[in-house]
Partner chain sequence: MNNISFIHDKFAEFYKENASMIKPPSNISKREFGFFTFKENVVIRHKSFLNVEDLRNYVKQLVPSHAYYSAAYYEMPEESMEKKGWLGADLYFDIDADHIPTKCRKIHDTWTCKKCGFQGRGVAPNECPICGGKGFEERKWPCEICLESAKYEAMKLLDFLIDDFGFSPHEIQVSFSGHRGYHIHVENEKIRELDSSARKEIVDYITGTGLDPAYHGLQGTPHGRRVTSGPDMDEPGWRGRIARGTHEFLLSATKEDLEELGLRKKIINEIISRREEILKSWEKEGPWSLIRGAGVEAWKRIIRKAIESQSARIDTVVTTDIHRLIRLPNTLHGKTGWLKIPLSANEIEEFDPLSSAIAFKKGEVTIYVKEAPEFRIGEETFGPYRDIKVELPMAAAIFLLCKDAAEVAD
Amino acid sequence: MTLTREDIAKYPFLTDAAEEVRRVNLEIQNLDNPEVESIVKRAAERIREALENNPPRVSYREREEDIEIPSFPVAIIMAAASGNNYIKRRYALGEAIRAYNLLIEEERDKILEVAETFNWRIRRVKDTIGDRRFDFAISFIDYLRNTRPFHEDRFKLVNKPLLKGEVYLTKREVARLLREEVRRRIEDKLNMEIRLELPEKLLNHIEEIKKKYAGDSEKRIFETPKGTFHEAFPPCISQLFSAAKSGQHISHLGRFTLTSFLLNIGMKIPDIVDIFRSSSDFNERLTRYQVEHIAGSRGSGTKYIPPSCETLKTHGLCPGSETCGNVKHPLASYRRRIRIFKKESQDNISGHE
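Okay, now the structure: that chain only, the form predicted in complex with the partner chain.
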């Protein structure tokens, strides 16, 4: 792909980043140079934009290639040096959304070129399937890799036209997949160990950003309340729970789901072992071993979390319920139910507010 200066300013991640970072690094050592100063300023701004806008979004400055281009690798260095995962993730997403907004304005051939730089197996088509027109056909493997974090029904493979190994997509959908590829690539870059001597001034910028935004991430985490609220179990869990209590046969995945769920809401190991006691082939030692394994106190030391709602659906463990609303995970469903439950019980206390 032959890239114009404008292309590089729009899609700076397409050039050899390592090379770019090395070159820029030489320049940022020389911060007294006023031209370099404005590059650093723009770099810090890129990160700020990602943190301030919701959804995160970095702007594009038309006809300012001399600053737009080098400020990207500098921003990468700064975001990586922050060592803060929240900042890194937001920044990667901000740049990816910037790219997406620019891509949807492009000609189809330009989109194809960008996708090919990422080694996607993709081609232009002008096919109609049913009464819908498609612009691209992409290998289902590239498709799955770049829709992994998507949860919309329309992006599930089963809801897409799939012919001879290719998924048929519109231009806008391809841009959405490219956004994910860009996000992942930038995030990978940000997680690479960088050992650079950064000038004082740059470090100050980074500290400032951290002070201002790093706290944001913590607000978002919702602590699971202590204690076990059976009333708040999502339907999949209460089904497994009562099956276990009454000694019915539960599949391997079902046992795993129930055990990891209960561990994650803070139930103690001996209490969980007790639940399985009425099973006719109950073996205390083996059950304890399995529970401890899932708790991470044995073997690999990994503490497991229960499978997502989607996975439970795949394996027929989701009884399907309107009451779950839009949640994606049984633990999230549990937390939501507790909130509602608590609110309701407060409402029930007469004279309360």
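Next up, the form predicted on its own, please; the one we just looked at was the form predicted in complex with the partner chain.
FYI, this one's just the chain on its own, none of its partners or other molecules.
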């Protein structure tokens, strides 16, 4: 099966998309031309959609290949030129989620063809193992590479049929893995250094996006609900908190540490769920269940506390800051910092009286 222009419009991250851009002779220097204004506007819209939708997602316009295909590389240039990591990650995830939503509606042969463009070792099967029917068998190496950021138990290798080095998956599961591959490929593109002199029209769109979203994103990354003091977070928690809010990968222990810490200082469950919303594998139902379990409102009823500093050091989650002193637990560090900040505030008030 050959990829059509419609396929390339759906999945512009494919190699063929670059050929299409060359075919229409789209040059950076020509982006000020009124004839390509609709392409530039659509490129800016792609980024805005990813920033405004929650979870981030970019729409697909059917039968508009002449706009959809070239607007993708222009959006890549704009997002990369923004220099803002939040915008970059959010846009990459938005395009990846768009691809996933389109892939789950495709025929299996089309999914296979898209997967092969990433050099996956994958083949179609029609096997039933236990009471489940599987559509694809993929090399366990490709499987592990793309499930590394996932936290759901169902994606752990021990929970998948593994025969002769191949993992057996359903169509939807392969689409989910492709979503991660797409996100990673686009993030790689967004980390490129823009050395070209961009046209004024493009720069204006970039500045508008940065002004509207970049400032707000910085606030969202460090914003905490009323009653908690981000300034008093120990370095390990501050690092995990910032990573979670900006959608970076966090280990299972890291997520548990952050969640249990925030619960123990009084943060509400819905606010904690929102912190993980930018994660590439965010699942609201599953995340809420896990947070409620740690809070003790599910399961055994035990409210968990974060691991000790020693455990965090063992697992590489301690930044090694000397500012913590000889405390042995993140909660003890937080309480000490609160006391210090309150004392400094009182001293400042007294000094101005």
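Residue numbers count along the first chain shown, from 1. Remember, predicted model here, so these are calculated numbers, not experimental data. C-alpha atoms forming the largest set that superposes within 1.5 Å between two forms make up the rigid core.
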property	result
C-alpha of residue 238 off by 2 Å or more between the two forms on rigid core	yes
Cα displacement of residue 56 between the two forms reaching 2 Å, rigid core superposed	no
